[in-house]
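Let's start with one chain on its own, the form predicted alone, as structure tokens.
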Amino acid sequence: MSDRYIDFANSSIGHRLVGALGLPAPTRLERWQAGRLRPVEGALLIGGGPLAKHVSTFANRLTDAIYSYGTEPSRATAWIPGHGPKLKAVVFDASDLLHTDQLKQLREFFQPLMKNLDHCAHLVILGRDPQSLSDPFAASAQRALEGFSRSLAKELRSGGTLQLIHVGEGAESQLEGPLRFFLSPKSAFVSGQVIRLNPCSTPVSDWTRPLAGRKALVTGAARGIGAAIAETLARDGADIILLDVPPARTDLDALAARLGGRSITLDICTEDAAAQLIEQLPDGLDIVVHNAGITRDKTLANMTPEYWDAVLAVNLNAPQVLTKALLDSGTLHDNGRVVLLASISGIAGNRGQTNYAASKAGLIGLAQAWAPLLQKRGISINAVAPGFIETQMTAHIPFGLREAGRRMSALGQGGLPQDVAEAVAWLVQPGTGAFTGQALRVCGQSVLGA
């Protein structure tokens, strides 16, 4: 669905009027386009502590234009504020800021950059997990990075985003994958997030088709976000198996044919759904994306048992039962990937959605609880929590609520199904076993929730 306000705000007359009236002026976001080869098309600035030198060793695979500021990473040209090029991407290593006095380096590094960022710039701060540090002062300084990064993300303009990555000891070699995602337009609608990166022994061998040779199942795939996920996984080389309910067969079969995949029609809430699914997957799976979900909104005072039971059955119980069956049967291979489609409603809550929010929060809890149990098999499990996404469902929201949902984020607009799909596609790559048991919000840094 088209966002007419963005169309107006970015028109010649609209830009002048919006500025004169002091109205929000959301920028049309740059997203990944077919045929693009490099994650960053423009200047990449690298600075900060020892991890900056590590990033510089693969920076030439991200872009040709590499600059340093404040430090001297190898193979980088010095960047001078006001004289260097506009910056498309920035990486600052704050992992060695271990005392309050050192935190001033954040201001000293980022302040000169703020008026020199390009359109839709992507910034990443590297740090250490405060809980991994025994020194209270060091842990305090590293925890301060979260408040700084979330606040600075809200100050960025022109579609800029910023993330904080906690790099675990031994996970330094895993940085290329997250930076390829967070410094590129694939993360256009992700901002203000804090990510934990752990060691992982499974590398990506081909960044142009990172999912080549891997079999992926996507539920609720006939349309909307599910269809976008299927298309993106296929683009990245996966063999796609699409699942949806029997009434969606026509759309499902058409999409499967277009993507060269296979379709399965199945009601995932039936008692024998797991057995039926496993029977149709004789060669097993490498990737499972639980996208199928429904809403039945009512305030709790008016919530019927049927509404409650239906939402919990589809959104939470079915992913639990199906995933356990796929694991127990060995259908999901070792080093597999599981992604659960949650929602910011499951993080922040939402009036009239006690059933829906409970189901989505349950998925986040499932990922957190299962992650350590699955690590011995090299399997990662994560949740993706979309915010306001432009779909057929949100198109039917009353105008006032729809506009509020769009504007209540740092980026001032709704996301697209592609934004969710890109996040899922990154999480199911081989190297993202370094990222597990976490919830990645795709919400433009919504004001709702943490």
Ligand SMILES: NC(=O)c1ccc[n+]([C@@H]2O[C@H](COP(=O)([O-])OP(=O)(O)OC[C@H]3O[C@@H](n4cnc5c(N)ncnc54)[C@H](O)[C@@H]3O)[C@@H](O)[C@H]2O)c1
The other form holds:
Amino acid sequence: MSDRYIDFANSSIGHRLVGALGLPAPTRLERWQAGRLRPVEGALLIGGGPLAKHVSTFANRLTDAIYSYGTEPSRATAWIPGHGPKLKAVVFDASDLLHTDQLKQLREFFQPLMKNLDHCAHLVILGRDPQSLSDPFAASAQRALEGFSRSLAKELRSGGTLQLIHVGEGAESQLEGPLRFFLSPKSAFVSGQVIRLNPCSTPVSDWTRPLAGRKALVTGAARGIGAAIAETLARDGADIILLDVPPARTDLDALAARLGGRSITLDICTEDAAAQLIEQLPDGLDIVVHNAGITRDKTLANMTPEYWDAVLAVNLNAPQVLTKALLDSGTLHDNGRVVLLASISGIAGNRGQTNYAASKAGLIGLAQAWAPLLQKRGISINAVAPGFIETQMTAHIPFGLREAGRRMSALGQGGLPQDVAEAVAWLVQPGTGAFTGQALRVCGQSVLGA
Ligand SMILES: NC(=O)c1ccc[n+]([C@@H]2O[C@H](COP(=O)([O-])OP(=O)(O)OC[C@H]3O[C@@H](n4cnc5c(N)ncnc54)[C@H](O)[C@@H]3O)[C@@H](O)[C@H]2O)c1
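The structure above corresponds to the form predicted alone; please provide the structure of the form predicted together with the ligand.
The next block holds the full complex; its first chain is the one shown before.
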């Protein structure tokens, strides 16, 4: 369902009216277009501590316009506030800010930038996980970065986003993958996130087709977010197997044909679903995306056993049972990737969704619990928690709630299925073994559960 308010707010009359009435003025977000090669089309500014130098070593693969600010002279052109170009992307290394006094460097670096950001600029701050630091003052300074980055993300205008990446010891060499995602329009609807990056030994060899040669299963792929995930993984080179319930066969087959993939019609809740699936996957799999999900909303006072059971069965029990079976049978190869579609309802809770939120929180718990056990096989497992995404599922929400869901985020709008799909496509790349056991929110920095 399209968001007519964005069209109105971006029309010439609407823009003036919205401004005069002090109404939210969401920007039309820039998204990744087919054929684009560079993650950053415009000026990339790099500054801060020692990791900035490391980023400079591959920055020419991100853009051809690299600038430095507030650092020792480097090969990059010095950016001068008020004279330099508008900035499309910014990376600031704050990993060496280890005392309260040093935190002023954040203000000194970012303040001059704020009025010089381009439309839909993407900012990244690099830091260290406070829990990895034994000095309490250093840990406190690094924790301060969280409050700073989440607040600054809310102050960005014109579709800007900002994330904080905690770079683990030895994970410096993994930075190109996350920066390609977080500095580009692929992360248009991700903002205010704090993620951890660990070392990982499997690199991406071809950034234009990072999933080439990998077999990917996407459940619930006939429509909505699942269809977008299948398209995006196919774009990135994966061989796609699309799964959905038998009544969705026509749509599923049409999409599979378009993507050159294969379809499987199966209800993932049937007792022999795991056995049937394994039988249909004799060559095994590298990627599993558990996207199939349903809602049956009622307040708990009115919740029927059927509503409760159906949601827990599709959303939580089936991904648990299928993942275990795929692992135990060896169908999911070593260095595999598992992504579970959770929801910000599972983080924040939502009235009328006790069943749904329980199922989605359970998926986040599953990723956290399984990640350390699967690490020795090089398998990563993560949850993606979408906020309000424009699909048939959200089109059924009553008008008032739907509008609230759209506007209650820093970006003031709902996301598109493509936004969730881009996050999944990044998480299943070979190099993202560096990222596991985490929940990545794709919610435009929704106020829910922030
Ligand atoms: N749309 C949103 O705003 C939003 C927000 C947060 C999370 N999510 C989650 O993202 C996922 C996709 O959401 P969507 O909006 O695209 O939903 P959707 O209803 O448009 O699509 C879900 C798909 O799952 C399939 N499915 C349902 N039960 C199945 C079963 N038993 N076996 C196999 N397939 C089954 C459906 O046939 C459908 O094709 C869901 O897990 C949902 O909970 C969506």
